[in-house]
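Take a look at this single chain, the form predicted alone, given in structure tokens.
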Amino acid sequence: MPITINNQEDIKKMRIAGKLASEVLDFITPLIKPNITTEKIDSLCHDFMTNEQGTVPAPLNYAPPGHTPFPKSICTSVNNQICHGIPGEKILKKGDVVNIDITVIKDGYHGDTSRMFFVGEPSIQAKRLCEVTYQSMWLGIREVKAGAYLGDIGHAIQSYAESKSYSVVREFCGHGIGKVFHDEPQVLHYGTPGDGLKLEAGMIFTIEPMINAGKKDIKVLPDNWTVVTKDRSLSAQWEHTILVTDKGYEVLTVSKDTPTPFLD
């Protein structure tokens, strides 16, 4: 399948969609407190997207081949949940960590981003895992430029995460995005420098490493969506949507309260 090279009009629309997705996370940040349910988080985000932004929540009723429609507007993955957690009656408690994954559609274009949140004061282990995952995402992002390779991104993420004694989930990856929610290329979060697709200016894709405190093995729950660590260890994920430019990259999922990058 050919890789989409976006024109200036596409890129303009993707900047708008990306900012809007990030603004949903800005909106919900002060509301992530002990005793809120993931269902309530979903409801608040849904109302903000549809009523305030005029966007469409892309996950709602999303149904790739072989899946039942996803029943909610966002994904909430708590503690040992890796990704695709379905919001529900679960009450968040002090010490929990939760990934909130937002994808909005605006004028036919998708903006996709996620952040980790601490519920109250996290454990030292949880805080470190979330920081290492955030760092690994940024090390991957900084490999992006025209002429680089997808393997460069995956290697940067994998080598850093594994140097901290964590593991990288293999079954899920970043993806091309634009008018289509999940498009080519697949952006693996592990790999070898110089391997894979050569990047060209105008490509847009997500980088969204899923890093486990324990082993990399996963398990899919009976709802056929929620993915957890097989050994029940904590997992963390961060995600940005990235544009490849001639000189490097542009992060499209940026808003007023987007966390700033940091390096060791």
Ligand code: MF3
Contents of the next structure:
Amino acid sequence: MPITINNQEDIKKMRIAGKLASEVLDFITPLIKPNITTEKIDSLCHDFMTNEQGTVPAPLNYAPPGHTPFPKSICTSVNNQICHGIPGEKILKKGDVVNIDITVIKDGYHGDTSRMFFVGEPSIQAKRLCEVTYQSMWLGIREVKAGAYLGDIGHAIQSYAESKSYSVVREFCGHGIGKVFHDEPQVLHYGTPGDGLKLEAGMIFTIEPMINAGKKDIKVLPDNWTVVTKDRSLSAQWEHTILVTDKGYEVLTVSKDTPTPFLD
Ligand code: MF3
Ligand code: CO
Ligand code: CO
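Counterpart to the form predicted alone, namely the form predicted in complex with the ligand:
Complete assembly follows, chain above in first position.
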């Protein structure tokens, strides 16, 4: 299957979906505090999406082949959880770090973004892991340009994360996105410059590196969704939805409170 090249109409709609996804994170930011449960975060986000935004939470009942339907509207992945954490009775406590991953559908188009949040003051180790993961996402984004290769992105992410003695999760990757939630291409967060698909203006995909403080190996919990580090080390992830342009890239998942890149 060829990779979708989005036209101006598609791009307009993807800008709207991307901004809305980011605005859910802006909305929830002040509420991430000790004693909130992850299911409370889910229900607040769910209500905001459905009642305030008129968006559809894409994760709710999402069921790719071989999976049971995802039971909630967002993913909340705490500490050693890498991704796809199911919101539940877990009470967040001081020192936890949590990834909140939002995917909305608006007018048939998906916007997908996630950020890390500190619950109270983080440990030095947790703060460093989140910062390195954020920087690695941005180093990947910075490679995006018509004529560049997917391998350039993966290599930028992997070489930076590994230079800090962290490891890159291999089993999950960024993905094409648009009318389809998880489309081609697969955007690996490791690789070799010049390898893989050549980028063209109009392609849209996510970059969403999962970086572990310990080893790269994963385990899936019996709930069939929550992915954790096998060695129980901390894990972090950030995600943006990116449009390829002739000159470079446009980040589609931006809103008022999107953290700014901190490069160099
Ligand atoms: N938002 C996730 C991603 O970045 C996917 C979540 S699928 C779910 O691709 F079913 F777990 F919600
Ligand atoms: Co994604
Ligand atoms: Co996501």
